[in-house]
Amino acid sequence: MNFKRRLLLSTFALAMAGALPSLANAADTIAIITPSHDNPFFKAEADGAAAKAKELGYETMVLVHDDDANKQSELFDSAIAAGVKAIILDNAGADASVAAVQKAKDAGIPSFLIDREITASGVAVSQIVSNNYQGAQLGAEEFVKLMGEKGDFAELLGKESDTNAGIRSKGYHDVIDQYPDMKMLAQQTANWSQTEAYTVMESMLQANPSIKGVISGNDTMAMGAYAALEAAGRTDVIVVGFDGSNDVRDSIAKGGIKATVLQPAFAQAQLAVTQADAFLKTGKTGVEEKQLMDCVLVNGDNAAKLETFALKD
């Protein structure tokens, strides 16, 4: 079957699934890509694009690839042959995204990324992701504070095709390695996820018993960490987590996880989109293309602010 058969195939399967709109109104449409909805950060993100893009008189077609690189490059392929206008992605792997984007910019379609970046630049119009070493080191220095500049700790760290994985641990480790007294025991991945930090987490503490402290990547990670030392009656372990999620600001609500940082995901996704609409206009945004959006501690004595990825007033 030829590419061409294929593509239009896709589109089909995506049309008769109610993923695509009618080809009569792709014109005016905005494709919104990101990993899946079951993390509430990229729900939070697609949510955001969705409302931002009906305001600014857009139909939207959301999809995502589950952190699939194949199948974001379908997704495209889809994406390209409804003749979308603009497409608002947050990537499946920095160095494995940079193909797809540039299909679609050779397609005359540009895209603008959101929370993770990919290693090219002029290939996307914006990339618009959170200050992720800035947030890391202000959760690295609550994590100090909350351990009392001592104690063993364990790190779990997120999915290693994500730049942003890498970018927290150097965060979180020039502020942590400069006390002595803090000594990492176990570091090791959970792949974002809360099932797989469950697992991780269970088997981290019957390697090390001395754990007094976890810093955790992502808040879904945070969670499953916490939810294996409550099982094993360890509520004393200090966690602090990333993103700034409702189930984090409720457990620290409860006096379970003490802190998290908040990267404003709603905010940075409706601002890619109001700048793919100015771009769409105007040719242009009027910002460089990289842009970085700083984040804020969220513990105690804020949660109860903290709304969907957004402190509210």
Second form
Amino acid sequence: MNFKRRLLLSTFALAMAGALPSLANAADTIAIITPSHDNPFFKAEADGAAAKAKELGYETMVLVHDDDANKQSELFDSAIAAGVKAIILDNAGADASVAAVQKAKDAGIPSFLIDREITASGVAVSQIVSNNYQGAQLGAEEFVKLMGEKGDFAELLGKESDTNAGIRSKGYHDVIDQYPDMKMLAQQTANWSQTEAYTVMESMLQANPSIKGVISGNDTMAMGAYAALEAAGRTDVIVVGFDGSNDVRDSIAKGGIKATVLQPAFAQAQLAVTQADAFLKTGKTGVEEKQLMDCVLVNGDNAAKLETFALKD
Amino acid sequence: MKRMTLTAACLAAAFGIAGCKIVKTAPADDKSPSADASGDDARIATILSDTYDAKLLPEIAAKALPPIDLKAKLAAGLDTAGGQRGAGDGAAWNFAVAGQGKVVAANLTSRARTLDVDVDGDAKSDLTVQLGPVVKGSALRDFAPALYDFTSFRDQIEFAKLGRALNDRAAGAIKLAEGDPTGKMVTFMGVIALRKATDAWLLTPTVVEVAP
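In place of the form predicted alone, the structure of the form predicted in complex with its partner chain is requested.
Below, the chain from earlier opens the complete complex, with every other chain and molecule after it.
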């Protein structure tokens, strides 16, 4: 429904552009395709990209693929049919998305990827991703410190098709596993989902009541896990997340979740649009395809400065 | 196979062909490691043996500044201090540093062992030298983006494995004598990563020698 309405709006915008040739440039459209905005991270991304696109004089076509690669493929067809000039994409799977991005490229539409990578280079023009490994190490170092370098813990993993799930887990373990007194008793995916994390945490806690900490692949799962711990009267368990959402910021302020790692989602989306604009105007972005943006640890010391995936200086 | 291309490109660069670009090519034989994660360790091992001693260490040595000189440059601005940025505009700046100083504190009980070193004689720590086995960051990898180009890696995971392998290689070469090094002189070389000019200096060392 939402999608159809937006498509209609965009079609309308394109029609307007056709009717007013002198304004044709102003009505060039950029498609912004992300996972569901239920997760505020993706909403911030879409908002950041849309704001920058408007600032640079583009119309936007904002779509969500709900982490479904088939739906993503259909959205690409729609965007291509609508004649968008560029696509900003947070994709629905590292392997599965290569074909969709290639399809756009074959139609002469450049794609600029944010947040998640695809497993091929030379297909998208830019792939700007958070330095998840660096960020995960920051989160793990804080987690280990909070745990006093020892104790039982559990890990919540993200969606397996997303490279970010694997890289964060690797970043966590490259740090934590070097502390012989840290013992992982359970490790399970909750597919980035808050409700799933609640259920998974409940069963993990039942099976492993000795856990002192939970390290989570993202903030929505951390929120779900903390809610389950709270319901079980286990607010002593140290929870660390990843993303830097306002929800976790508020939880940190109340002494709930202990830390998260900020990904500069808003800035990243804006950078992608800036590169798309440069590419459309000059045929190049002036930078390498694959780019990493560093993450920042957020804990009680700086949480108050966090707002919509950006830290105020 | 792409590593061989990379090696070839670097050799070409060494022979004076400036500005060459690393281009990916398809594997030409069956012996190259699998392109998926199962081939990562073999590929990373090849990269390390091709580049660490032959290219990375000489590059660090050639660009390393005494800490006092780097401090002066940083005072004028991070962007203009001559550092090397990792992949993209959101990455930290990396600087090679070499010098001597006095160990003012040592933490040898943590898994992330460190020495705090005073280089300007005020008895206060100016930089922290990481001794491993836990080494933070990816400064060695990010110092040389022409050598280790993110775009030519499958994904962040493979690229991260390289960062970790470089850290392990560097930390594995560190030999410390028994006993407390506090108060002794230390000679060091390595790379620091800075996001702001005012960040504390955390050195990933390629050389650490504590005087007896």
